[in-house]
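Only one chain is given next, in structure tokens, and it is the form predicted on its own.
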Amino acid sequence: MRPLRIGLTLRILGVLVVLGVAVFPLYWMIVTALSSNSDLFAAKARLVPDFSQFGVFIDALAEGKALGWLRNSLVIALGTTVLSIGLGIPLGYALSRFSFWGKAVVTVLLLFTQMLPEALMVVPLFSLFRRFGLLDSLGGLILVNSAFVLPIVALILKGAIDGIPRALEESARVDGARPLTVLTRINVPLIAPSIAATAVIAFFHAWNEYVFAVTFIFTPGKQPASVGIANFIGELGTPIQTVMAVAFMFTLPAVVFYLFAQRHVVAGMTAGAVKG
């Protein structure tokens, strides 16, 4: 019994350490946001937040910019998630179930796109978006983010579909089900964990994206939070408390989204790694 208790205690301590490492950055953002200038630059760091400074959050929300940035980020992230999954499901299904000339080449090219840095594509995409009137629009950012995250979404879903026995689809076809019905009624429910995992990947990619957002968006009211927070940095000074307050609010929606989908993430990534 004693070795079991020691092992259990060590596991609990390990979990607490990992939890502390994960939560501490959020806690430190709160402490920094709720610190006065004297505490912020004191020789001894303040470890407990000063809630008398809570007005920094109220001021950030009262200005209206922070809420607008968060709204724009949410629209871009959700739009990217829906579009990339909507296109990734049929693409992953096609790569998994259909045989066609150049299939291996298409798969390799999808992997190759993940090696291209975003900065390399800014100039050609800027020229293309200007021609089609997609600059300075949230829809343009949704398109470009979806294009970059779609390959990994499709490949993960392909791996998940590879793990589904073909006999299930054949039985449905014998009963008169059409290919679209087979995909939506049989495959999609079975790969739901993988869809949740890819949704997290797509959401976080679009939520944190900065290069395209700062290049393609000109109107301050259309900027996402990733660009808006960077605008606080000035030549003469940076309101660190305000930056941390807005950054904390910027982090919360992503954390909530992950907690909502996290139960499916591990199962989904494992399913997507099945070799067919």
Given for the second form:
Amino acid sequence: MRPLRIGLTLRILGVLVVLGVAVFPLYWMIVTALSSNSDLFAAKARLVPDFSQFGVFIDALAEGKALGWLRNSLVIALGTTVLSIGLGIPLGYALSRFSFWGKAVVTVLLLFTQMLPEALMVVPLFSLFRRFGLLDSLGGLILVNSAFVLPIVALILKGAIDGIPRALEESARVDGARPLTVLTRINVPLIAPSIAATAVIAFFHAWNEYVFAVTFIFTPGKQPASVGIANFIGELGTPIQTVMAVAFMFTLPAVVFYLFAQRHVVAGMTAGAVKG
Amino acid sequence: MTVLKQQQTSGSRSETRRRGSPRGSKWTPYLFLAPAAVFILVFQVVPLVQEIFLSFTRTSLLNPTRSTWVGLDNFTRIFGDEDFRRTLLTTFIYVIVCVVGAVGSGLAVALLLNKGFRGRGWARALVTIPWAAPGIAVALIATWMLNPDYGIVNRFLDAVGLGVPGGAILDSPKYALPAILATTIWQLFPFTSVVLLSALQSVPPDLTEAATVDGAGRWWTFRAVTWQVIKPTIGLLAILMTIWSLRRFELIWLMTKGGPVGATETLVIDLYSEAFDSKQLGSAAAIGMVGVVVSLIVVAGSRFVARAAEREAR
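Please show me the structure of the same protein in the form predicted in complex with its partner chain, now that we have looked at it in the form predicted on its own.
Below, the chain from earlier opens the complete complex, with every other chain and molecule after it.
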């Protein structure tokens, strides 16, 4: 029994080290936000949060700028979720249930577009947006974010629909239901868990997006939180506690939602990215 | 129209349709995919074609509607440029270390979490945190932790006697890239480990047991059984990590902007500063194309290798 005990101890030790490495930076974000100035710049670092400093979160929100950023991020992220899933469900359905001319081209395109870096597409999209008056608008960002997240959303939903027995549709069809009715009444409710997972992916794709937001938005009042927080880096005017408090409020929703949707999201990402 | 209708009622395709797919005309699938197709066409394909066109022109950001066709000039020029060759080298180092580091650390963590113990569900969930955190927040906290004066990393390194002189890790040509790599791998390992963990759980336990009963050592069992089962997953992750690393922008841009003196400049960073600092849209597009082509080669090449291996196995 002795070697087993040692093995177990080592394993637990290993797990603790990994957890420490995984969690520490976010923990440090909280500690920094909840530090008094004297602790922050003291010779010896304070390693635990000072909860008497909690007011920093309230101050950061009350000041208004951060609240506006988070609101803009929310609008962009919700819009992207609705649009990309609204387009992704019918596309996934077509790819799953029909054989048609051009199907291979569409599939290859969905895989290929996932290789395109945002930074490469900024320039042509900028001129496109200028022509259509989409610059400096949250709606424009919703459109471009949806386009970038649509391939993965559609491929995940296609995979989910693949998993539904066709027999269920057949019976509805015998009753004379039209294809669109079959999709919305039979398939959509059955793939609800996958839709939820893609919603998390789409929402936080847009929530986190930076390149397009920083290039296409000029009015400070329309900036999302990703741009606002990025501007803090290398800037000296704002107290670091405020910076970290805002960053934490920006990070927390993403972490919480991913923790809940983790299994579905990870399975979907790998299936959608390289299959085909 | 009549010809089309005739084809629809005869032809083998309509037969499979009648059996397999929902009722509706021949055009039904196109109606379903049309909105998404238009969307991808407008926001991905058309801009990409424009970008390909730009890569063969000289175009200034200040006057983007006037382009001069220069053929392959941009490509010959960038490949003749020593800085660009250095960017290519940095990109390859970045991608390879990211792939090896993320897949390797992911596998180690997955093996650790694969045995049952109390609180494994919690451990598994907590490990996901770095991957769930937004890239912007990661760049911010990493920059703060690496701050030369008050950053916790320098305080720790000083305390154990490994301090970097002056402490400015992100300003050091020697340490900036390793710091960026560490941050990137920190963000990626949760993803690879969760994916590999589910692959490990599909390893049939009786197979590993049989190997152990036959007197096989742990290492041999791993190589003969476990590794064979997870090999496809490792390959898939390697491709994904390659594509993602070739695309990664904001983490590097926000931490170092490609500096100091180009030490962390990857293709995507180079392309962005070429377009917006040097205002050269043509050569920026050419740099971007190099990255896309590398991505394509990796994906096509890996599928080719996978197929060849499959054929050999048969």
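We call the rigid core the largest set of C-alpha positions that still match within 1.5 Å between the two forms. Quick caveat, the model's predicted, so the values are computed rather than measured. Residue numbers count along the first chain shown, from 1.
**Q** For a quick test of reading the superposition: does residue 247 move by 2 Å or more at the CA between the two forms, rigid core aligned?
**A** After core superposition, the displacement of the residue 247 C-alpha between the two forms stays below 2 Å, so no.
**Q** Would you say residue 68 moves between the two forms, meaning its CA shifts by 2 Å or more once the core is fitted?
**A** After core superposition, the displacement of the residue 68 C-alpha between the two forms stays below 2 Å, so no.
**Q** Residue 56: with the rigid core matched between the two forms, does its Cα shift 2 Å or more?
**A** It does shift by 2 Å or more.
**Q** Please state the CA displacement of residue 15 between the two forms in angstrom, with both forms fitted on the core.
**A** Its C-alpha shift, to one decimal, is 8.6 Å.
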